[in-house]
Structures are given as C-alpha cells and as structure tokens.
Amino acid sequence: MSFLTLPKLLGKLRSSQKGQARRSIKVGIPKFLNIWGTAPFWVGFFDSLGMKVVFSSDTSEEQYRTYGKGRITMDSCFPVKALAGHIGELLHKDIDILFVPMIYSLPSFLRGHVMDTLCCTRVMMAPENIKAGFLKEKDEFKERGIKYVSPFVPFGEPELLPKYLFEGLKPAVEDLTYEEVVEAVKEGFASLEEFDKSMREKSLEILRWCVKNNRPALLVLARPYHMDPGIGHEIDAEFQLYGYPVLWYNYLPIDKWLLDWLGISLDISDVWTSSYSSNTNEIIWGAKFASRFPWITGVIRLSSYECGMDQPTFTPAQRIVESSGTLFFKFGELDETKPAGSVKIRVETIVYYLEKYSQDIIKRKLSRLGEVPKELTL
C-alpha cells in the first residue's frame, strides 16, 4: 500500500464510522409542495451522510386540523397552508432534526430558451412563515428536543448547494464536514436522476401499451403537489377506474427518437417566452407532448384556489392542447375540502365525450405524423 493511498483509505474509514454513528438520527421532512418533485434527491443525500429519513403523511383534512390548526400566520393557497399539519405530525414522531427546506428553484429537463427554474415566493418562504405558527405561543421545537433546520435550496444553481446545505445542516450536526456534503449532493442528484428515469421509462411503457391496442390516455398538467391525495383529490384516479391510462406531464419519455417523431424538443421558446417559473415551463411542455401524440386523447389541468403562478398559464395551455383537437378538461379552484359529488359528475361527463371522440382524434393527429416509429411498437 502506497502512502498516497493510506489517507484516502483512513478518510473513508473515518467517514464510515460517522455513517454509523448517525444511523441513530432521524430526520423528519414534512411531505409537501416541491417535496413531491425532489423527494429521492433527499433520501439519496441523508442516506450518504448516514441519517434516516422519517417522510410525513400525505396531506388529509384530518391531518390539518389535528397537528395544524391555528398555526398559520398568513393567508395562502391550501397546499401552502397544509405544511402546518405536516410539521406538527411529525412534531409527534421520534426525530431529531426537522428539515424543512427552503426550495427556491428546481431540477428541470427542458433546454434551450428557458430563462430560470424559479419556484413560487409564496412556496418557498411557506417554511418560515408556517414555522411562526409554532412559535408564537412558545418554541414548540425548542420544547420537544427537535432542531428545526431550514436552508436555501437553489437547485437551479447545483454548484452552490453544497454551501447552503452545509451551513443550514451544520449547528444541527456537529461533526459534520463540507467534503462529507459535496459527496452526499451527487449522490442526491444520483438518486434523483435514476427515480425520474424510471418513471420516465414506465410512461414510454404505458404509451406502448396505448399504442398496440389503440387504446386512448389522459395527461394531467399540474403542479408536482397535485399528486398528493389530499392537495390533487385523487382526481387522476377517477379516471383509472374507467380504464383510462393517467400520465403525468412531468414524467413523460423524452427519447429523442420520439420528440423528433413528434416534431418538438426541449425547447419552449415558440410558445413561452416568459420561461422563468420550472413548473409553469414544464406544464406548457406537456401541453406540446399532448398536443402531439396521438394517443394522448384528453388533458386534465389541475389547479388549486388563489393559484397565482397558474393564471397566466390557463388560456395558452389550452390554446396549445386544442389547436390538434385534443380535448381539455379543468378542474380548477381546489381547496381544502374534496368535492366528491360533483368530481364524479364531471369525470362521468368527461369520459363520455372520451368515448365519443378519442378514436377520431388518434386517426386525426396519426395523419399529421410519418410512419409510427419502430420503438413506439415494441
């Protein structure tokens, strides 16, 4: 053995034993917003630093009102407003850090002309705003032995994570170093990479299945959020008991074989040129995917009350989805309570124009498009 070697060998023995002295910590993230897009980003970097995870529940009125009620100190939109009753659940739960990140731009798989990948302001300063709520009366945190962690998270700038993740982590772990964080952010974004990459995978194997039996599918075009039961009210779900596959714009395949079929790219810059919102972006993207492939023959759009980050997008995405006759559906101003009746009428109504009208849509868009590619029939 080499001296060059023998430190190497004794970090990595040092940063073994750490990793196994930390296996006791726990650390609590409340499941909320942009969570539901980054979460494996997460798992894969406390994992490397040696620390478990601890997720809340999904979001439910029962949730809210026992763990988060008249802790919110300002007026939101309910998935803001719903992380009260995520971080009092897990108040309840045997952690001992509190991560409750501050997201202030994401991860995104679109190139070209998109000018940032912010998130909204109201999302990413909900964690401050809803911690106030526990302390107002007193430090809830500070009482139940749990250290609150909250750093700036600008996933859009990837070189500068390891700076804010380590400085937001290290009052809460000691030993920790900035080397031991730069290694656990690859192996989150490692992580991360290979969770959307499967997902993305199962979407091209669902359109393959639509494909060789002709049968038609929904797109959702929403926030990441949407896919938690109670902010998205399992609406996508309603549709699957129909037998209609359900695909969500943010895991659609983008082989380059199949965007050249269709004629588009990763690029937004014809349709949106205000790219500075990553999920706005991602969502007119999906309205061009919807647009184009044939078996996508309904778009359902998703959107939750006093959405301001939604308004500008409504009239375009629609005005995308429907110049190829695709069908558009909105399910708009969602709020706290589900409003189970009238979801069922609507899906009812919309499954029967589905119907109707997908097998002329398909013939119709299929007419536009050369020969199905050989790797859309496998």
The other form holds:
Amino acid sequence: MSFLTLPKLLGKLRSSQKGQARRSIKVGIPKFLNIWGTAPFWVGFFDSLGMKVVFSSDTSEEQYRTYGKGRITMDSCFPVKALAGHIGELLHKDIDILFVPMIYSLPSFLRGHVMDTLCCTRVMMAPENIKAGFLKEKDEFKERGIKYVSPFVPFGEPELLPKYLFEGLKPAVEDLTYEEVVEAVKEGFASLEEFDKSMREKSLEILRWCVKNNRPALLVLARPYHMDPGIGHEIDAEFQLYGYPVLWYNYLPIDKWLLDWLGISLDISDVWTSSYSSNTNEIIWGAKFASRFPWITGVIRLSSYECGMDQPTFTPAQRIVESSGTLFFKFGELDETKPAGSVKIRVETIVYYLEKYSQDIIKRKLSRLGEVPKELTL
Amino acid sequence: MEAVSFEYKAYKPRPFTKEERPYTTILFGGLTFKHERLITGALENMGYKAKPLPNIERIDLDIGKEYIDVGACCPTTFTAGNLARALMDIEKREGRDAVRDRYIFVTVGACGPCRFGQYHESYERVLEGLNLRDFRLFLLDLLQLEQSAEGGGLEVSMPLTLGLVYAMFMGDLITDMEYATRPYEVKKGQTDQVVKDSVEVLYERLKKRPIVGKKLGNFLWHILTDYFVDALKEVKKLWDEIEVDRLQPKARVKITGEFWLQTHEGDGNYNIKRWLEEQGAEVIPPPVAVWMDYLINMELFKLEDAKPFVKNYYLKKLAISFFAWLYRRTYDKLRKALNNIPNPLPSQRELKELARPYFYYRLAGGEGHMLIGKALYALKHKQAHMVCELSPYGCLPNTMSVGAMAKVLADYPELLYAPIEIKGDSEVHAYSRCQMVLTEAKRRAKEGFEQALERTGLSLEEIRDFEEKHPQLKRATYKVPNYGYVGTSANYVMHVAKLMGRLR
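Starting from the form predicted alone above, please write out the structure of the form predicted together with its partner chain.
Starting with the chain above, the whole complex follows.
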C-alpha cells in the first residue's frame, strides 16, 4: 500500500490538468497490420494521456485507390501496401498527430521454447517504407499541419517501451513527461489484457455451445490483420452464413484444465523450432489446438500473396492439423481484389466436406482423449 | 481419410558422435568458392572432413521449386535446390546408406525474423521430398563462439570459431584484390589464376595452423600472431606479378543487397559482377565481414539504448566496444599485408547515422538499415559512381528499404542507384535495368578521367612514358591514393602528376 504524499498529489493534479488540456488533441492511427492485435493497448495508452484516438477505416479497394495511389515505392504484400491508403485517408481527417508505430515485437501468451516474439520484417518496417511515398516530392504531413510520429515499439521488451514511446511523442506533445508515459503504458497493457481475456472467454463460450449441441466449429489460422475485411476478404463470414461458428487462433481459450485435457501446453518446441515470429508461433500453436479439440473439425488457413513469413509454415501447419484427421483448407495468395465468386464456390465445396465428415472427426478425436471436462459442459 | 499418425513432430537430426567424425564429411555452402575453400581448410585443421556444396547453377532453382513450399524467396529456392542436387549426386555415386551415415549438412540459423532464420524448414522439405529424413542437418548460431551439435561430433570451439573468422576475413580480402585488379589486368586471365593460387596458399596455411591453447590462450594467440599476416605477405608476391593498366576509365559499381545474393558469384545472381566487368565496370564487392561487424555493433547500439536498465552498463559497453575494435583492427592488420588494396570496413555507427532519417536502425532483419547507409556512404565518401542493390524476389526486409530509398533519392538526386530484383530466371530484365543506370555511371567515370587529365595537363603518352621508367606503378599491389575522384583512373592520373611534380 502506498500513501498519497504531497508531491504525488501535486503530480496527479498536474497530470489531470494536462489531461483536460489535451482533450483537444486528436491522434490518428492507421488501422493496419499489427494494430489489429494491439488496438486496445493504444486506446488505453492515449486515453491515459488525455488524447483522443481516431482510427482509419477498414482497408478497402476504394481507400487504397483514392488515398494510396502513387505512394507505393516497391512491390510488397498487399497488407503492407494498404498502409498508404490508411495514411492518406487520415491526412484528410481532422487530426493533430498521425501515429504510425513501428511495432517490432508483440506480447505473447506462449511459454517454453519461444526464442522471440518478433513481427515480420515487412510489418515492422512498413511505416519507414510507406512514409517515403508521402515525402518524396514534398512533406505532405507538414503541409497539412499534422505531426508525424512513428516510434519504435518493442512489446517484447516492456521495460524499454516507455522510453521509445516517450522519445517518439515528446517532439509532438511538448509538455509530456516520462512518468506519464510509464503510467500510460501500464494502462495500455491493462486494457489489452482485459480485451484479450474477454475474447478468450467468448471463444470458450462458443466452444461450450459446440459441445452442448455436438456441432462442429472452424478455426482460422492467419495473421491478426486478416480480420480486416479488406485483407481477409471476410472469408470467415462466408462460413458463418452456413451456420458454422468461426474462432480465431489468437483468441483461443488457454485455461489450464482445457489444455491439460487436450494434452498440450503453451509450448511449440515439439513441432516448430524457429520460434522467432510472434504471429507464426501462435499460428503453429493454434494448429496444435485445432488438431486436438474434437469439435474443431476444419481449419481455414488465410495467407496473403507473397507472405514470406507464412511460406515456411505451410507444410508444418497443414501436417499438424491433418495428423488427427482434421480438415485443412487454404486460401492462399490473397491480394487487393476480393475474389468473391471463387470464394463462394470454394466455401460451398468445403461446407460439403464439413457436413460429410465432421461427426466422424469429432468421434475419432474424442476417442483419443479422456472424459470431457465438466468445465466444458457448463 | 484415416490420419497417418496422431502427432506431427518437427525434424530432429540423429546425434552425430565423435566416433563418426573421421569418416563423416561436413557439407556446407552459401559463400564464394574462395571463402568455402578457406573454411574447408579451417575445418580440416580441426580434424573434420569437409566439402562445400557444388557451386549454384540455374538448375538448382528448378529443383528447389520442386521440393519446397510455394512462394519462397530466390536464395531459399536456389540453396534448397543446391542441397537436393548434392544429396542426389552422392546417393547416385555412393548409395543411400552413405548419404545417411557418411555426410552431414551444417548451416547457419538463428538470424531472427527474416526467412534466413527459417531456411532449414525448406531444407527439411527437401529431405522429405528425397525420402532422406534420416539425413542429418544441423543449425549453428552465428553469434555463439562455442557450441556443439547433439552427440558431440560437431564441436564449435574457440580455435574453430577463430579459424572460421580468419577464413572469412581472408576470403574477403582476396575477393577485394580480385575485383580491384581484374578490370585493369593487361594479361587476360592472370587475375583469376592468381586468385586460385592465393586461395590454395591460404588454404594450406589454415590447414596447418598451430592450435595454441584452448580458450583464452587460443584467443590471445590469434590476436598476437603474425601467422596470417605472413601468409598474406606471401600471397601479395603473387599479386605483385600482375601488370595492370589503370588508364582505362571504368565506372566503379558498389554491390549491396541481401546477404546471400550480394556475396554469391554464379547463376544465383546472373553472375552480375562478372557481367558488370564485361560492361566496363570496376566492381566493389561486399565483404562478408561487414555482416558480422553489423551484428557486433547492433549489440552495442541496443545496449546504449537500454542504458538505464542494464546492470554493469559501463563494463558491458567496454567489453563489446573492445570486441568491435579488435574485430576491425584484425581486419585492418590483414589488409595492410596486401598494401591496403582491399577496402576498409565502413564505420557501423556512420552507416546507422546516415540511414537514420530514412530507416530506423533497430528494425532488424536482413540487412536492416545498412543498405540505405551503404548507398549514402558510397556517395559521401566518393567510393562508387553507382550502387547496384541485389534484392531477391520475395525478400522480406530488402523490399522495405528499397521503398524507403524513394525519399533518399529525392534528397540526393545525384546518387545513381539501381535496385535489381533477382528471381533467378529473368536475366535479361535484370541486365537491362542495370544497364540503364550503368550508362550514366560510365559517363561520369569518363568525365572524371578527362577532367583529371585536363587539370594536370598530362597526356596519355606522357603518363605511359613515366610508367615505363617506374614499372612499380603498374603492379596490381601498387596503392593509388585518393585525390577526391571516384574513379580509379582519375585518381591514378592525379597521382602520376604528383609524382611527376605536375600537380597544379
């Protein structure tokens, strides 16, 4: 327990006054790449600093063509190129700061043999790359009176996080103090943790429904930003139209009683040794979960065109899933345009297989496990 | 629909024991034939049998595509295909049991998020495809001075690590000599022969290196010994015999890019360095040593960033700084034995600062900020007329810094920069892109040369007459100082003028 000393009280009062003064500061954040896995952190962080967050829209062809045109300076996967559209769109909004974090590493729930929790090199470097397209002829940020802030963000090194964020934001927010940023980082993590917890609880609720009704579910293995309708093209929603609950690998429940029953831990060393990439590690873990959980009878793998991080995982992820007879379907080479027609045809075919084999798969997987835990039948 | 097995397991090689060492050959690859021959010497010196994989050929790309998952970058595809071809050849020649029991493959891993750190996944697909999953493939960590593979057959000890470091340094130095000399050689083919002879001299020296001490003792011996300097002095005598004609204005082209692609000499990068020479360029090759220097200095930069949170900060900083200094000092000591003809290593701190406005240095993966830093370094230090950046198709980090170069080029319009995407099967496209920038680089080289002649008032005949009287000037090992020109020929004219007392 700590006592509210006079300096602390004065500090809080000052901070509160600053908070009020900063309410007018609007921070634009492009909804791109790993913002999809960390957005609650940023909302909690800026809220603590007294600033308002404005996100860009979901990715769309229209956004990319209207605002990103002429900004791309290299060939890359579409999730990276789409950042140009998000930045361009925010430049047309009423914002004071454009905040484009270079997210280098991520928090991870995995334990054991995790060599690192890094982001894809293209993902972490995307802001430096796309920024050049807005500076090469003239400084478009300056021209619109918007302060461009792009700090280095190593979630995997939490002790350094406030330092980098403070150094990045200080030139744009003059009265900012390091202590405030330390506090805001704590708020950010609390907000992220709370959100992740609620999502895992929701996933567990869905799985319980599947158990109760003996209904199959699908698991999506992808990168977090495939949740963006313009990147993942809402393929998961197509399956929901047929009545299949869809879960995402990054929000699976990780309760000990459940993992004990499935015979897995939060370690992937038995199936994946190059455990550097945070998203990859979790995809591989998700594949392990799917291969064992009886009511997950099919896995949908989404991958963007030219994804170099996914490429080495294609065979291992498929083998892990199929080793238990679970169905595996890959939608690879996703790009800018939504291939609506071919997606519908493939979904129809996949649904046929799911209907035909799901009950057999549930039975076979159940036969390899002990009695269904009571926590799953609540 | 019956599952094959309930569990999928990652590939794990059988142990490699000490008893197997005398009859087991270590296969390795990924560098130039010079580096690989010298690495062979260092390994043999430690009692291993070693053999590099065959040089990369165009067919390796097709073989690689056949075995590994779709969408791989070109270095992964080439090297995986190369391994497959080598194993198939051994199997055909010596039988399947020999592949299994008499060979292992060692490669470097642990390089983080870029696909380079995950190459072994593709190699494992090759083993599956060839039904050779019982073949042994081991990964080494690039930053570990001492490590061993399971079974104790492969032990990376201090003497072996330092032997490999010297092999890498000397491979780099001979490569620098080669590219500085060949474009100007009078007798065609002589440089290539001397390269081969030099490599053999150094290979023998590495193979016969005395093993003094085990850890600290061995480390100190390598710091203090003149063993390698003497070997290079012997090699220098071979280069002294090469006559060069530096009165040929040639565009100096600095090669940068993804590690494997920039280092490689062969079909993997369309043999672009030789092609550039044929087009009238002098190539500045990328030393492997820069990469290790980058890794060491990144540790230092990261430590500086984390200063408030690091225990014994100053002690740690001193230790890494000393290690970084020693690394460069050793390289410079070896360069000196070749009369400083090979280029010095660029300052990593300068590369970081040059790149800073465009690319943050902690964005690690591949070459990170170095490609931008190197391009600006070449411009600021008048090192090259043009930068040719070799970027593999599908490379994760390279495409990012190539994109960021848009702003660099806006700020430095005088920089001649040719980013070449290498797919492995689109040679003409790559050559033609390079040619467009090279044309301007050649014009600048010629302009510099003519300017030097005009400034000094010298004619070619006068210079040639002077050369006849001073034949040492025509030696490949004669060091021409820099007089502020990029081109070798322009600086040479200035130097001759100085020697003649005609420098105005």
